[in-house]
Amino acid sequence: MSGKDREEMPLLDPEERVKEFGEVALGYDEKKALTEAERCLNCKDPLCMQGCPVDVDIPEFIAKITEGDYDQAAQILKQKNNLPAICGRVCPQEGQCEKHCVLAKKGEPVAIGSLERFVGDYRLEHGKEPERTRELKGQQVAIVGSGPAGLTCAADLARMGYRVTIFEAFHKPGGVLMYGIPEFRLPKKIVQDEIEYVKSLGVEIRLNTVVGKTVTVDELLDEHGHGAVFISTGAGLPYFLDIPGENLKGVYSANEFLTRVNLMKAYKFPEHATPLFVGNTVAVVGGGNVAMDSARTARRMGAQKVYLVYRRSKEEMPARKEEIERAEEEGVDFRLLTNPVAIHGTDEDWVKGVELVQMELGAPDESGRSRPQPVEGSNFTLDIDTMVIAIGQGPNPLIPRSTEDLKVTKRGNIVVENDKGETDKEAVFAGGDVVTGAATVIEAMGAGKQAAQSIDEFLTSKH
């Protein structure tokens, strides 16, 4: 069977993708998904697992897509993963689960990632789900943030019986998953079909609600009636570049370029009342997931020329290989090894051009990459009208502002005792983004799945 080639994933042409905001990655059919499943060697010792961060049985749900019984082998999959449909499309398998299948030391893996999208999107048309546990207990978990951790900790509270609230800052849950992920990697109605199958557990989501605002953290715990609070609210505070010109017109972040896009449907304007500015030529300023996704969209968004750039060569981004593979097909430039250094303006105050500097790549730094040295006179400018700078992000003060004794990191990021997500506040735990820095969908589960046991043991032993 390990003799066989890989099934690659069917993908929509490059020159019509950038056309529209279709899904590029269209999945295996069935054929293509036994096939492939059929490659698993079903290991003994699976080391397979050792890199999934929410320990799915990977060798007992692809021998079920062998069998063709695709209800159990989604059954196997939502025992530990709420959102497989989500994390087959968006999850780093590569550097994860694949990483370590036995079939990698002399040839291709397994391809986990497009099979456990296979399961999820046939248990969205087809699967029965689990059924929640039925002896509900008397306590009630508020979440904080509708992103993956906070779903995936509310889904397993849910199923041990607790009664959990999320509260969501914006007017649709999903967090990164609706706001950061443009719909031709992650269609919405995928991240909604699956938000519903978490309320159908019986969780409560309140939209509109800004803790720390809205309400506080102390008022959920002292007024609210709830035993325990998970913050789950991510990374969406922006970084810049602190160089000349950042505040001229058509400059945007990121963050607020993809949300405009994906959760406000700017690109259905007029339909949707979200203009968003994007000229003839573009710039993004980065080298990872977001940078390569908001140059993507900034071409499906009418740009005809949008340059990449970043200060390292190609092997230094942090961006998964398709992700860069997929922007050069689809006509993205890559500037490697410049940074800028200034942004040009117009007597209107519009952005006209971006300053680079030419880099060279010296001794590692503490990621253990080549730290990147300006080349002394070697600027030059590239004539652009937009500019969107991607170079991450860190979590929003609010939170930890309006929380008392609740201790924080110098970049903002809440500190947690152990890897259990216990803060050093009682009943309040923490976990995904907002704790680590930006992260991956699986990492950010797996800290909630982590939270979810925590929390159980917290007011199981209190109560």
Given for the second form:
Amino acid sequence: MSGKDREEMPLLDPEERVKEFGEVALGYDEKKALTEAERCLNCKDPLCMQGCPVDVDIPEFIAKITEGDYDQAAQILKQKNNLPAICGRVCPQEGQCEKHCVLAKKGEPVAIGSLERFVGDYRLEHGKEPERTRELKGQQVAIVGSGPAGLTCAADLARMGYRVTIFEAFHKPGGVLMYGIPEFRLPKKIVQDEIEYVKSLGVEIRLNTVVGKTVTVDELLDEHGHGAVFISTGAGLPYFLDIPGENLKGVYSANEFLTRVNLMKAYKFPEHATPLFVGNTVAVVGGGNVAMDSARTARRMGAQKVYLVYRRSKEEMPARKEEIERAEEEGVDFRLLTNPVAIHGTDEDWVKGVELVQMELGAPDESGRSRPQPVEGSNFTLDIDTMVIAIGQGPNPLIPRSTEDLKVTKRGNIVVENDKGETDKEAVFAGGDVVTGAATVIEAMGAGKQAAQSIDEFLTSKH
Amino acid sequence: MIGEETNNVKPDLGYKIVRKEELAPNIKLFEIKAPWVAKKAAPGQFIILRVNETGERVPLTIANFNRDAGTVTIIAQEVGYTTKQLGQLREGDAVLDFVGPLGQPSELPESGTVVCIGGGIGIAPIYPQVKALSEQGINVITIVGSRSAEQLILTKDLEELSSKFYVATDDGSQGYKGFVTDILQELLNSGTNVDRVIAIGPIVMMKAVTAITQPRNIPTTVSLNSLMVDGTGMCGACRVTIGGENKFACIDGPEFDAFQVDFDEQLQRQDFYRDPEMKAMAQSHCHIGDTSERGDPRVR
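Taking the form predicted alone as the starting point, write out the structure of the form predicted in complex with the partner chain.
Then the entire complex follows, led off by the chain already shown.
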């Protein structure tokens, strides 16, 4: 059985897919799922689970697929992972569960992510909603932010019987799953359906509420009767390059670019009222998943030419390999080992070119990657009319600014005392990107899970 | 107008318009029920609203608030798509989303003489500042200006709260014929002692006020109504150069020390979505009203 090749994930044709925002990876059908599930050796000591930040019982759920018992498979997944249809799509499995799969030693690992997606989607289509928790506890918990960390923490606490309210600044829940990750990679309907599941557990979501402005963390604790607060506000503050010309028209942060398209649906303008100007020639700066998302979005918004400007080489790119491949298939022109030094504008202050310098790789830096150094006198200019800066995000400052005794790092990340997510402020917990800096959906979910445990321990010890 | 992806995760039935008034042609006041926002609102702050499911998020400065009634008042000039959409709503209707208060509250002086200048729709956000200052017993001189008499708003209320009150119109149809800056210049020339100037209005106006106050070293505050999407520091669309440093109007402002503001950059940036390509796009596809100024940040 294990000698078989991995079942390929069917994809939309690159030439077709850049014309629209439909999902690129089409998912397994039942036959493919079954064939792939049968590749699993169902190891006694499953190494794959070591790579899962939320401890999904991987061989178990896969075994249920081979039995055709998808309901049971879904239940096993859901015990540990509240958002399988999402994780099946966006988790970097190649660096987690699939990396540890025994089959990976000699060939290709079981496509755990694709199977997870299959089961997650099956449940969204056919699954029954869960029963509400038997016994409600009196205590209330406030969760700040409805991204992956917040949703996970909320769902787990609701299952334990706590009354949970999520406070979300935007008009739709989901955080980065809604504003950041594009429709063609993670359909928004899937996100909202998964959130419906979390709500069905009894979680309330209060939209349009900016904690730090509309209400403070202290008020949630002292006036609104929450026994604990979990801060999961993500990494929402865009970094800029700090080079001349960055405020020219046509220069966006990836956050703005993607939010206009994903959350505000600028790709359906003018039916949806939010516009986004995308010219013919776009440069995206950065080498992470957000940069790939921006480049691929620019193609779909009509750009004929999209450059991806990255200061190191492809090997150092933090983006998932599969995202890099998709971008290449879609005609994104990678300008590796180049770095912007200035952005030039027209007389009317529209961007017209980006001046780049060639880079060469030197000795490794703290991150273990080779440190890029500019090659003197190698400057050249690319003619562009749109530029997207995707070089990372920091934590949003609104909560630290409005919560006096909350310890933050120099970069503004909330400091937690230990891996339980406890901050040094009583009854306040934090997790996800706001603690770690920009990371993955599943790591944020792991932190949310951990925090739910800690909050339960904290509240139990108080009563 | 409800889009196909209407979703059941909605705020509590939207935010109801409890009072609507037409203050001037195309300038409308909306008192909106939003108790959480009202509880925290302070002069200088703004809200972001979205009329319906397919709507754009638009920032509007808070013109008044009533904590007891749980309401927040905004005043909008119908210059773009969303403000026109808003203008069609009636008392009893609701806007789908209403979030705030956003931005830093004004740092109002505690003594001295303050000149408050409101230009055009900028008269609306100057009102809560004049009110707060006057309630603290500060001597407030107010200057308001607009193209012509019919666009002037809140004059009666402002006059009552101010020790001196001046009006300037471009066409002379009310008050002085000329600009608010002419009156400011005149006041200063005649020896009026001014400790602080607060100016809110079109960027050219705020720039012109600063050109007068800076040489005399009179501390001046302006409020920037930059383009925004989220209003919480996330998108960076509202970035503005302040003293050579990049700041976000939504979380660091919207009010800034006028002497530090790069007004020319702001002038350019506010045209982002008014440029020809965008216009063409809007006009060729759009079926609702005049969208030539869609995306105009100067909605307040």
